[in-house]
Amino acid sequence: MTHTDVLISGAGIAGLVAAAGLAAKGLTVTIVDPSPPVQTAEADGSDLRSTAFLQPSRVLFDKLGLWDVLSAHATPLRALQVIDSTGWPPVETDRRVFKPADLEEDVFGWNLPNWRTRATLADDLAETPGITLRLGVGFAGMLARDDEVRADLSDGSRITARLVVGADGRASSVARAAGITMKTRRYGQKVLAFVATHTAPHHDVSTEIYNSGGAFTTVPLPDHEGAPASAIVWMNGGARALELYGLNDADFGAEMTLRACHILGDMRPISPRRMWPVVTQTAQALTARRTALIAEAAHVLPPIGAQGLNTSLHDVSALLDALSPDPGAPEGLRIYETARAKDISGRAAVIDLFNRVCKSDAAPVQALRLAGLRQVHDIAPIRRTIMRAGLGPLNQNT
């Protein structure tokens, strides 16, 4: 039975920053995921989600000494566009755009293919002292103790740590063997999330627009062969997303140009499609003796405003501020409970609530998103509070 200090299951990108800031406290730390990264958006499984990561997971990065890995791949997100339209083919009514200088900034964030940035972040820390990456290999269960956990990996191996920390995802194998329950709540969405071109440069502008069936979001990325390229994130009712990831590239790009507004000109879709259900879900406790979950194992939020990955890297920030030299003492997983538990609750609330406003076609919900984008943007103290809550803590201790 081999030993680590912390053993880390779900090698995501929140598992692997987390590992890169424990072994930068100096602990051993062990990871196991089933999945491997890809290595290219083409491969089977590959996340075709592009993260903004914004202005407080850069500080992150940069304190843990990831940031030059990345940068090379990343765009800068300048500007943040929201325009709301009603109807088939929609038509706007109304766009607002919210822009870093509000808050003293030069950009809101960078944007990265969530492939590229697992599998940039695997091989960093493939070469990184006291990290042990068991990938193609997966947590089985545990046995918690007040001194340590045992733990069995889908190998047949067995292996003792200090702490264990779930970055499993929504299904989270250690959420489930530590006995914690999860709230889910379901609005009867679906996401397709891929790549594509389009013949309107972006700009460096992520563009949120809002119609019954939920948001259509679009991620500025590099060009492709020449072309001006972005992530996109579409929402819809679960039978119109069914529709729509069944129609050819062709008739896919002619309804996805319609959706757009025509913003970014004619598009056309230029990776697979990925779907899956859109939920709020949240669990019931983010610790137990020697455990803590962070990521999609802790909260599954809908993807709107930049939110999902950006609240795991801040469980990934409070828990390495309150893990003591011994990971699991119970205080240190107090410390981290207390210090998440009341953003996450919030922020999902928060974001239920908007993607009930967003996706509904009644004609005053519809009024009412209206209204309220034009009172965000357009009064200044409101705006800036607004993005500057939208960001999240900007006191990075790690």
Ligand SMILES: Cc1cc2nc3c(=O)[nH]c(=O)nc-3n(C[C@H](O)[C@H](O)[C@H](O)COP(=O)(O)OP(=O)(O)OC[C@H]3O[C@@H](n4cnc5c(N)ncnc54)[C@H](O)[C@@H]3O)c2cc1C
Second form
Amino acid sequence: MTHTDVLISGAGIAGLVAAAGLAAKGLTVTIVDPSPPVQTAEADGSDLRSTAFLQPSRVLFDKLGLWDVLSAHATPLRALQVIDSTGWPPVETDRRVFKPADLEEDVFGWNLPNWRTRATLADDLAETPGITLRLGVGFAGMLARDDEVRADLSDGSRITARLVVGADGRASSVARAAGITMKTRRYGQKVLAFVATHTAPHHDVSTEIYNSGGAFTTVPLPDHEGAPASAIVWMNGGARALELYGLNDADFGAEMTLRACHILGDMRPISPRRMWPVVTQTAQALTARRTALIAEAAHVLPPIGAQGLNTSLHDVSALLDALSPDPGAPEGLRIYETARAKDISGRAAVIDLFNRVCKSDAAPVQALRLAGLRQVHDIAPIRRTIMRAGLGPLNQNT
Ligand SMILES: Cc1cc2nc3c(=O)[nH]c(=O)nc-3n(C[C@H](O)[C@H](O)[C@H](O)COP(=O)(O)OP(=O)(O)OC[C@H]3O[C@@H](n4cnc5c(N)ncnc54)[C@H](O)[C@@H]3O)c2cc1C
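Given the form predicted alone above, what does the protein look like in the form predicted together with the ligand?
Below is the entire complex, every chain and molecule, led by the chain shown above.
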């Protein structure tokens, strides 16, 4: 049986960043994942979501020396624009622009395609001393004792570890093995994620356009074959999402151009479409004996305001800060749980409420959404507070 200080289940972006941080602390880390990273956007199973990494995530990347390998693929976010709209085809009712200068920053963050981030991190970690990447092998079960965990892997091998980190996504096998249950809220919505080109430039601005059904978000990417390109995240009621998913590219592009209120000119999809159910899901505990959950294993949020993976990287920072030389010792796990529980539940509650208000067809709720947008933007102290809360952990900002 082999031994490692920390076993990480899940080589998604969060698991890989956690591995880099734990190895930097001098720990041996083994990371397992049944699905190796893909090398192109077109490959089967490619994660076509993109992540707008906000300032605190960049700080973590810098600290771990990861920004050097990621920066070549990053597009800066110079402003966030929020548009309220009504009816179909949507008519713009109001627009507000949030600028990083309000927080004395040049940019809010940097956008990277998820498949690219994952592949780049995995390549980098393959060369990092102290890290063993076992791609193609999954976590299958464990027996946690006071001094160590014995874990079974999907290839029939076993490994012992002083800490198991569950970074294995929304259906976490580690959470299940540790007996940690999930609280899940469904909205009847689905979200489509894909890449599109458009005839008008994005000027490095990310835009969220609200309408009944949910948000339509554009996030700037580098040009594609000479045309401006953006990652698109489009939330809808389930039936409408399925209808859009089934359209041919020309009809889908026409619907998208209308939904975007023409702000990016004529739009055309240039990637397959991926679809996810929209849920808020929170783990009822973040830790168990010699076990910690991070990222979507601990919390899944509706894709609004670039919160999901950024919240996950706050988990990674908190875990790195909490662990003692014996990484799975109870005191460190208690510190981690305390550091993250309030931020996760607060952020989940705010985004849940926001999503329910944003997707509503009811005229009074739509009026409330518009009034809320104006108030959040036009009153400078509220605007700055909301922007800071969007960037960092709630318990450091409030
Ligand atoms: C449409 C959409 C847009 C989004 N946009 C943003 C955004 O702009 N900004 C942002 O911050 N967040 C965003 N999010 C959220 C973000 O994409 C997710 O939070 C993030 O990708 C999840 O990362 P993860 O590492 O937790 O999970 P995953 O990426 O799901 O990784 C989990 C890994 O665990 C592996 N695994 C599963 N089972 C096992 C097992 N038994 N053993 C070992 N490994 C296993 C899987 O193969 C996978 O590689 C968005 C989400 C959606 C749906």
